[in-house]
Structures are given as C-alpha cells and as structure tokens.
Amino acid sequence: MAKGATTSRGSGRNKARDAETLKKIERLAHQVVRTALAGDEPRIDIPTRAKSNTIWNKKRGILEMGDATSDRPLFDLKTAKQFMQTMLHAGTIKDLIDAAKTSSLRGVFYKAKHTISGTKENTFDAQEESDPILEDLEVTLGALREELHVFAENRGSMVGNITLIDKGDEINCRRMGSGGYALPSIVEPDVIQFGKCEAKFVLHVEKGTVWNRFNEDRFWEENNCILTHGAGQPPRGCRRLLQRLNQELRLPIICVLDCDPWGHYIYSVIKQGSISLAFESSRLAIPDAKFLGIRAKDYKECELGEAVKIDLTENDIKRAKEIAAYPWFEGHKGWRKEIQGLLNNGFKMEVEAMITKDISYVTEEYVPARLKAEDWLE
C-alpha cells in the first residue's frame, strides 16, 4: 500500500457514490478531449470561490455560492499550470476510487508532484498550491472531499455523554481520559453513527488548552453535555460533526471563543459557513449556534484586571469593522453592540484570561452562570 493511503472499507452506498463520482471525472475528461479533437482550446469552467460570488441566504441563515465561474484555458500562460494541476488531481482521485483507497491532502500533493520532463519545472511546488486545486475540483465536479477519497489531518477533540460508532468500533466518549476522542476528517453517516446520548447540548471551545481545563474539571459530566474543540479555526470534520449533532440529535451548539475579531470570525464560520467553502454550507453551517463568550462586557462584569488586556492592532480594528459589515452581524442589534464594545474597549481578551480570577473560574462560575441565564448571542 502506498504511503499516505489507506484502504476504504466501503458499503453498497459507498460503491454507488463512487460510481457517480467516477462518472463526473470521466465527463470532465471527455469534455476536454472532445474540445481538443474539435480543434478548439481545452478549458475548464471553475465555480468562483470568492466573496463576489457568495450569497447570504437570510431565510436559511447560511452563505451560499453563486453561479459565477472563472475560465481556465490550457493555452493561456496565466492558467495553463492550474489547468494541468486540475487534471492531475482528477487523475489521482480516479486512481484512489479505482483502488478503493483514501489519501491525505499531503499524500495527494506528493502523488501529483513531479518535475516535468525536459524542464526544471515542478507540477506543484508546495501543498499550498495543491489544496486550493482540490477545492476547485470539488466545486467543479459537485462532489464533496470525502467523495473524492481525500481526508485531512485530524484536528480537534471530543469528550462527553455520548457513544459513537466509528467504522464499526464503539467509542464511549465518557471514558476518553485526558486526551479525548480525536475528531476525524471524515464524519459522514456511513463512517460515524450516533449511539446512546444523554447530553443536552454541545459546548464548543476555541482551543485545546481551554478544552483541557473543561475536561480536567469534568465540566461535561457536571453539566451533562458534549465538549469539543477545533484547534482554533475548526476544520471541516469538526464543523460537520457539530452540524450532525445539532440536526440529527437536536443538540444546541454553544460556543466559548476569544473576545477578538478572530473569535467572532470562527463563530461566524460555524454559524453561517465560510466564503471559500460556501458550496458546502448546507452540510457545515449551524444557523442556530450560540455565542456565549468571551464578551466585551466581561472585563467590567467579571471584574478582570489590567493584565488580561491585549491591545487591538490596526489589523484587528480593520478586521472587526469588516466582520461588523457582514449582513448577519450588521442586521443584529446584539452583535453590533458586541463588536462596537470590542472597539470601544480598545483591547481583546482570550478565554484563558479568566484564570486570573481562579484556575477554574471559567468552568465553575462563568459558563454555568451564562448557561443558566441563557446569556448568549445568536
């Protein structure tokens, strides 16, 4: 077996899905071949993954991708390399499906990377080139990353009152020790199923360091919940699992994030989706997710000291104003007040700042009090 690849134990549903994905890849290849044989320039239309092609669906409460596309012709110096890279990755995906194996993002990068014969030019120089091409391929084919047999590095952890079935293995998240259950990249129903669940909600925190405090204090046990983190900006696997917990088990998703533009952005992505992945919002976004804290008002309400202040940079201020202009924040009185409060303060605060009150203040006083009062932003 090639390094970076793993066998995909597929069900009947997987086989049908794979057959459909192969058809999409073959249609793309046939389109290129037919165009070339007709004497015309081969080209690919790639849906535009940019703010200009992102639509805010207020009724659904999510970001959606518009119908704009960008032309990627072969005989154009600006796009020739990207055209070649797109077709290389399409070939790799076909090989993975044919072999019933999966590969990491890194593995796909190395599979396609080589020096073009007779030149010193590489097909890919860095993974930062490769990953966006894979996302282009996703939207072009209308196929999700897991349908392309590609997974990302595991990021994030979970612990709490729920049992999962992961590829046939029973995972009791009540007995996961100090490290928790590592959230996988692919968490679709054919991989992860939900077993017994007593939890009443999910508390999602920003970072592993904060998650460790909540886990060590057995917050999930005391408050009958599931505790997750996404190692900062949560990856797709984490967001997809949160959405499934919300939609399938009807568990509220409550977020504890830093009081800064980055924390606000992370919440926005969890709630509405992201601009670059707007094509996946329907399976990632959680419109009723709640932002519990940390809040701009907490400096005074919690009687915090000067030591917790981190001055806003010019970039922070610029980013806060950009976020304030998002239509889902701009039209929300509570969020307008929150972001303006951050700017008026002139400083940001991390969740860890609460440790200046007491080592377990955030787990034993701050969050329980906010939950009881239902003091959050939506």
Given for the second form:
Amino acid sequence: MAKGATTSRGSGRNKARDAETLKKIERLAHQVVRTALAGDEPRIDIPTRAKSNTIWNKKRGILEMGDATSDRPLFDLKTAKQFMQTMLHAGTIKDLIDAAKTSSLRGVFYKAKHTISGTKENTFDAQEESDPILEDLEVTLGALREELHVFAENRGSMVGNITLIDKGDEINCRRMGSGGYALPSIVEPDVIQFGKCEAKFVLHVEKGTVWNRFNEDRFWEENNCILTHGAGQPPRGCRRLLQRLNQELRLPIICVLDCDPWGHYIYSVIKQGSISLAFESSRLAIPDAKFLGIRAKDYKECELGEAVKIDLTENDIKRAKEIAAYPWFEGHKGWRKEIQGLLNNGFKMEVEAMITKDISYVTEEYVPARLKAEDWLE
Amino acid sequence: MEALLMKPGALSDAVERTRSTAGRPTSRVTAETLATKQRDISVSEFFAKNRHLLGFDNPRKALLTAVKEAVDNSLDACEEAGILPEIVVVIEDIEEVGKAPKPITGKDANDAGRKSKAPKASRYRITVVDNGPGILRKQVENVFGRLLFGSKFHRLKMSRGQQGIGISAAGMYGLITTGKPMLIQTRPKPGAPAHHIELAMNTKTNRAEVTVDEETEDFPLGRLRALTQGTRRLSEGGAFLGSSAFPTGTSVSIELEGRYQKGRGSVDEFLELTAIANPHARIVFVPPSRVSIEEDESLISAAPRRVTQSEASASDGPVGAGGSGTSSPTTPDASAQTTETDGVILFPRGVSELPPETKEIQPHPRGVELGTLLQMLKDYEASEKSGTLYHFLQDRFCRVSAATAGSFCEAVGLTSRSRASAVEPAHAEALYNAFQEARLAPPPTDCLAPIGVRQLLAGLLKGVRAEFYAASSREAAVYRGRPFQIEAAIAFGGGLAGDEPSRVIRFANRVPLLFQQSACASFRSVTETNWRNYDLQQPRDGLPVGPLVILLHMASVWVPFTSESKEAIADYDEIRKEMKLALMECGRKLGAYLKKRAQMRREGERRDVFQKYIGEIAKACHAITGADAKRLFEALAEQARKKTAVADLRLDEDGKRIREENPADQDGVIIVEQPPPAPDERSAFAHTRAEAAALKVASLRSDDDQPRLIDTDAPGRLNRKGRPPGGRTSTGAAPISPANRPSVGTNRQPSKSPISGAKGRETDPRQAPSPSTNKRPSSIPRPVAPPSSVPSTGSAPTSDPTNRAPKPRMRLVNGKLVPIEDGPGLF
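Mind pulling up the form predicted together with the partner chain next to the form predicted on its own we just looked at?
Let us now look at the entire complex, which starts with that chain.
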C-alpha cells in the first residue's frame, strides 16, 4: 500500500486532482465561515440522493441524478447534527489528502468520531451514520470517493482469462486458485489497467458460493470467460470493474442471479445504476448487461423438484410489483413476463436449486445450454 | 338521612315486618304473644347496636370519628358565635386496669414485630377544647346525651354537623367500650365558673344521666398543660390552653377503646386536612405517647421518652391553672423550636378572618318532597292559627314572591285568602306539582361559604411540593332545591410521586372525608373526567396516574352523605356535573401549562443542541480554512441564541391567542419552579412522598391577615420522626433551598423563567442563570423564631426580610395573588 501510495502521489495527474478536491473542500468551509461571520445562518446545499431526484435516461439506458438539492441548515433540529458531521468529515478528508493517505469508510468514521466536549454525545454513533455523510460530500463536492481518499472493503472475486495490472503489480487471473482475485473498491484506470485478455464474455454470479461452484468446475476455462461475483448486491468496485470490462474490452456481461425480486434488483442495479449512486451511473451502469437466469420458467423446463421452492413472502410480492413498475422493466415485454412468471409461480428459486439435479448441472448443462441458445433477458 | 325523620316508629315497623315474615312459616307465635314483645326502639339503642353506621366500625376509626365529631362541633360553634376558633385536641393513653403498663421499649418494639400478639386496641382519652360560646347548663344533657338533638338539623344552613348525632354517639361509644361517662366542661359566661358535668347516656331512654354536676374554675383543664414536655413548654408561652384564650368555651373528654395509628385515615391526617380547609382555625394536637405497633421505627424509638413524661405528669393528677407554671422545671431556651416538636403539633392560623357568615335559608319549593310539604303545612297551622296558604308560601319558602304565591294558590284551585288548614292532601299534591313546574329563581347562595380559590391554593402550596397549582371555584348550583357550590384544586409535578394513581382529597363543608372514597361523588367525578385531554395518563375508569393531587370541596346547606358516618357524598347528577366542570377547569389550566412547559423544553433543547454542535463546527472550519475558531464559535453561538429567541418571540407575536394560553396568566394558578432534588436532598423528598403530600395550612403572620408560604410543617414532621430539630438544615435542604421556593415574576414575561427553569432541570440547578436565584447559600439555617411570640412563630422565618426580599420567587397570578414586593399580598 505504501508503495502504491507513493506511486499515485508521484503522478502529476493525481496531484492536480487532489489539489482540486482540496479547493472544493476549502470553498465549502469558507462559505460556512463567511456566512456565519456575516450573521447569517450557514447552510449546505446537497444534491438529493432519493428516488424523487432520480431520472431514467431512456436514451442512455441509465439512471441519472436530477438537479434537486436539499438544504441542510445548521439551525434546524433535524439537520444540525448532520451539518456538524458534514463539516467534520470535510475536515477528515482534508487531513487524508494532506497526508496523501487513503482510509476505509470505517477508518474515516473512527477518525471523526469523538465525544462532543461538555456532553456525553458522540459526533458519530455508528458507521451507518458516517457513510451517508461521505456520500453527501461526494455529491456536494462533485468528487468521487477515491478522490476523497476513501475506499470501501474489498468485496467480490474474479477469475478468468485476463491479466490485470494493479498498482503496478501484474495479476494473472488465470492462476488465482480457489479464492480468486479480491475486487478492490477502487478500480479506476490509474490503479488497475487491463493486460492480456482472451475471454469472450464475463459471467457474473450473485454470490461466493455459486462462484465457487463455477470456479471449481473450471467453467471460465471451458467457456473462455471471466467469472465474477459481487457478494450479493455488488459494491461500487465490482460494478465499476464490470463496466470497464464492458466498455473498454467490449465483453458482454452475463448475469446468473437468483429467481427472486432481490436477484432482479441486483440485475437492475448492474444494468441501470442505483438510486443512491445515481450520480455515478455513467461510470457504473452497464445498459447491455444480460440476465441469463435463473428464470421463472426454469422450474418446469429443468424439471426441478418441489424441494427447490421457497414461498414468496408478502414483502417479496410487494417488491416484485415495485420492480415491475420500474420504467426500464415496465416497457420491456420479456421482463414483464418474467416478473409475472415469478408471481404466478408463487415461489422463489436460488441458483443452488440447480444442484438438486446434479452437483454440476448448472455449470455443465444449464448455463452452457442457455449461452448457446442466447436465451437471456436484456 | 331522610328516613331518620320518621325515626323510632319507622324503625320498629321495619323490625316488626322482618319479624313477622320470619315467623310465618312455623307460626308458633300468635299476634298476641308478638304484641307483648313489640315496643319502641330508642334511636340510641339502635345505634348502639349499629355503631358502624356512625363510623365506629373499628377501634382506629372510632378514635378518629370521636375526634372528628368533637372538632366539627367546636368549629361550627365558634363560627356561629363569630369567634376565631382555637381548638386543642389531646389524646392520652389510659392503661387498662389489671393489665401491666406497656410502654414501648426497645425490647417491646421487637415484640411488636409479631403483630398477631399485639393488642388490637387500647384505651385512650380524647379531649377536645374549644373557645366557642359554651353551652348553657340546661342544654348540656341534650347536646351530649341525646342522639338526634341539635341545632343544625332543622335548618338549611351550611355547617359541618348536620344531624346532631355525632358527639353523643361518640360519648355513647365511649360508654359502651369503657364504661366511663363523658366529661364536659363548658363556660358560657366569661368570668363565671365553668360547669363540670359527667354524663352517661341511657340508651334505652335516649336521655343522659348526669353523674357529676359541679362548678369549677379549672377550665380549660390545667392537667393537660402539664401533660408532656411539649405542652409544658407551649403553656409557658401562653400558646397552649392559655386561660385568656378561652373566656368561654367547651371541653369534651371521652374515654374510649381505640387504636392510634398514623397514615391514611388517621387523626393526624384528619387534622391536617381540617387545617387546610379551615385556615382561620388554630389547632393544637397532642398525640398519644403510645403509637400502634405498625408505626415505623423512628417513631418507636422516639416514644419512650414521651411515655415517661406523660406518665409522670398524669400521675400528678389534675392540677390547678397555677400549678402548671411551677411544675415545669424546663426553662425555655433560645432555640426552642418547640411549637411543633416535643410531640405537640401546632397547626397555626392562616387567616384571621372568619369565613363569611352564612345565612340560614328557607327551603326552596323545588327541594321539598310531598311528605315534607304536608308536615310543613301542619307545622304552620300549629304556629299560625289563622295563617293563610298565601302567607305560608311566602314565609316558609325562599324565592316565593307575593305574586308567585298568588299564582300557586290559583294553581291548586284556592285563593290567596285560603287558610293553610283548608289545604287538603289533594291540594298539597297539586301544589307540589306546581312547585315542580313553576319557573323560580334558584335558591340564594349567600348561605354558602366556599373555602376560596386563594385559600385552597395557599393550602396546597403549603403542604404539597408540586410545581403547578391550580384552583377553581364554580358558581353556586342547585340540587333538589338546595344550593351547593363546588371547588376544585390540583397540584402537579414537583416532589409528588409520578407513577401512582393521583391522590384525591375530599371535603364537604370544610370537613375532610377520609373513607369510602370510591363511593363518593367526588371520586367518581375525578374518574369520569378525561384527564388524557390534559396530557395525563389515565387507565379506563380510573384515577389519573401521575404526580397529581386533586382536591374537591362541596359546600352546601345540606350535603347529601351516603351514610350517617358522613364519609362519602351521594352521587347526584347535578353535583357530579359541577365537580367535573370544576375539575375540567383545573385540568385545562394544567393542560395549558404542560403544553407550554413542553414547548419551553423544546426550545431549551433546541438551543442546547445547537450550542453542542457549533463548537465542533467551529473547530472543523478552523482546521480546513484556518479561520478564527473562537470568533466563529461566538458568531454561531450568538446566532443560536437569536434563533431560539426568535422562536420564542414569534410565538408571542402570533398574537393574543398565544399569550392568553400562557398558563401562568390564568386565574387561580401558581407555578413553582423546582430544580430536581440533589442526591443529598433525597431524604427530604422521600419524606414528602411517604406522607403522600400531606397538607398543612399556611401559617399566620401576626401583622397581616393573609396566609403565607412557609415551611413550618417540615421541622415538625421531621422531629416527629425522631430526627434532631437541627437536622433540617442539612437533610431538609430541599424545602429551604432558595431555588426551591416559588418565584414571583411579572406576568409580562412569564416565558423567561420557565426556560431557565427547564434548563435548570437539565443542568446543575446552581448554575441555572435564573435571575431570581438567591445569592444566599442554601446551607444557612433558617432563622429561628424567638420563643416568646409563639403564635406567630411559624411565620417568623419568612417574615425575616433577608429571607424574603432578595428572591421574589413565587409567581402569583392575575392580581388574585399579589406578588410579595407589592406589600401585604397573600403570602
């Protein structure tokens, strides 16, 4: 890490970027000071990260953030503490940039957490309070997380016929054993560059257990692809890497997810972007990602047994209807049918359901057959 | 009660009926044999067998009832004669012959732990002395020796006693349980010797039998002055049974089987509440040396000293008035805070004006029943031989003018010339119906003497450590043609226990009602009032739960009790409705206050929140921009102050509506700011809670007539618990701490101090920037009154200017309660 840090500090581009970020932070603080000294109430305008301020860009096929901002005044019981926390985090990030260090989300939380003098109250009580404030700062300053020198935990893995250069180290993803290459949270081109790549597509699966099955069966070798998973809802690092593979190497992204509203939602996020990170959609969304399975029809087509059924809960049904109402699904005949199929079935199926047929049914028969038939949803 | 009008005959009828029906199946008796057994039952006999009807169900209650009846009679007599009541209540232990005396020693206290072995009751002698007009010799037997003899039954006038049963019944009870006659001393003529009469009641004849009848100079009983150390000390100052204070008066002594025990329904509680409702009376109470075994330990440990004293003095026997002076070896020392210690409890006089004299009224036409009407006609015929119906109506009823009387006569088909004797039962019935339909003015209300909002507040403020007090007095109303008036008061918050059902204190004609709470109209009116409207918790059909004391008083020419023991008010719709309206009035004031308080708190919290965060913001901005953190902080702090001040202002600027809602601006409201008890003050508060906000009346200040707020009760109570008199300065710091005193603010800016009060609650009270905070450290003991001016001793501490002047901490509202600075205000 220290070596990497030195590298990035060395690059003139990073220096300029840090200077830019610092300037933005100072501008924010200066404005607060100026208003306060002028006897006015300091307030921060923060672009709203909510569904109401999310716009579906049909042409680009991604979610984008609108122009709405929410006012965060200091002298309001609802926002006073957040105001204070925003300023604290701004200070923390300035420190990080000054020291040319990066920190995890949790690290930032701890750095800014302390007891407010004269009280028993902490500036932050939990990391759940701290993370959204950082996202607020990202959108307010118009700086990406990595520009704030903050990263998330590594999450998700990758193997396949590709070589990466990560902070100068060559990573051969063909030789990653059973664990795979852990996906870092920052995968920008200045950190990770793509090397030699023979793979023809990327197969993204929902979680580690399924990924292990595919890896153990050397699926990526057989089918000449890259195999990734995002441990459920894929984090930004995973999504950004998929997006780069798709954009830069023109690899199709094919997803194998559970047949339930959650799986559909993961696909939606990979494809269109999420509401809370709508401002990053242009870097994260993969509008041509494909949904290969598990499909509602598979229960019959694959002749699965009763045992694979998991009943839909009320919540699932509600969620499925919500997802069906998303404009990008609503206007898509295949998806309308798919979600209706799920509701008609009345049960969910996990990818592991295929194991009931045979331990390697999913890797050796199901996915290859579907790939060959190009039987997927887009 | 009405049934008693028909008395012996009706009773024997009833007895006869039950007998004959019981006898029928076997028919072993003939009408003739029955007739030999049928005879009159004397009322006295009836009650001797049914003593529970009169409140003598158990020894403890019997003791209380005897005291209660005597005190009620004394107060009534004094008031009717226009004398400021001076009442002395003494309860002495009398050891039963043949039984070893049982003073409570340490060993016995252990013994007493085994309750089953302890005697349920023992013998006491109660003596109640008043300075009333006295009783003529020839009336003594009637007053004390006959049931249903009295001045109060046959009239419609507000008084405590109603039937003329009470004191004779107490005497009868004493006679039954101890065989000892009642001792009466009375001096109707100043300067003349007093009558000394001992009389026993013959229950068969409902007549008294006089056993001793002599004249005496020993009035009031000198023996009592030397009873205990406390009485001796008080006597020396002339504060206890000084003969000059009793130029006329009556003293009643009854020996009875009873049980003395404190707590709910005790003599102590009765006298405390009586003192509240009768601020014009001065009451001295000498409790017995022996307390019942359920008492707490401190009392037991304090007891032996007193036992020996009382025994010593009792063995002296009755001594002359001069004797008491010489028999006292103790010289009064400077620190003699003895008026309420040494076992003697003094409830000082709060106001030195009598309640307005109440007028006797004639019955209202709508209040009489047909039978009563017939009887009244008969009486009128007897007294006015040639009286006409026309005159009868005008003379014997209120609110019947000549014109109305005429129209009544016509309504029943008679003329204004018709004789009363010419009225047939049919006419009477028509007349009765005409009464019901006629439009008549409600009965006059000058027959009522409510306690008064001011006095009620004073009483509550005195005895209950709350933060909010409200009282309301309804206009007089009418039930069954009888005028009555309801008063209510509540005390909320402060030191009251928060998680218990609130306490209901009931009065009827200034007499505390201690039993049968749930059968009482006042209790029902409390449970039927929706206290949830006023931000209080209330279980379904229950008392509100919270730090609340509710006081209800009914004043009427005739209080409809549910039984002869006068423990509960009958549930007339009219009465309950008035009670609920009075409670709602108080409740609304409380609700407004609670809302305001919540608002104040919110503002205070808001400010706190801002101030908490701006320090962090200033630091962060300093770290980023290098701006002057201190300057920034001050700028932001100033803004925070302004923001919250602006919020306050906005509320006021919104117009009158808000201002009117300010609870402190309402009539009959007192708000006391109370910081939370510091840990070391706990004991004092716990004590208050233990006594469940026992009430005492505001003390008398000799130079002004108004009750004032002082804490004369606290040392007395502490000392009765066996703590050293001086202990109050340390352990009882709460009541005297200046921050704890009620504050006076002008009505203009009531919002200011509540905010500081709210803040004070959250932060250290000593740091609360209250403008009214007294500079005087709370550890300075209160000035002690010189022993010479005993009657006003109670008020001396607060009349000390240094104590009062710098902290006008009591808010008196709407001119009803004048602020202290304005001179001779209420307090």
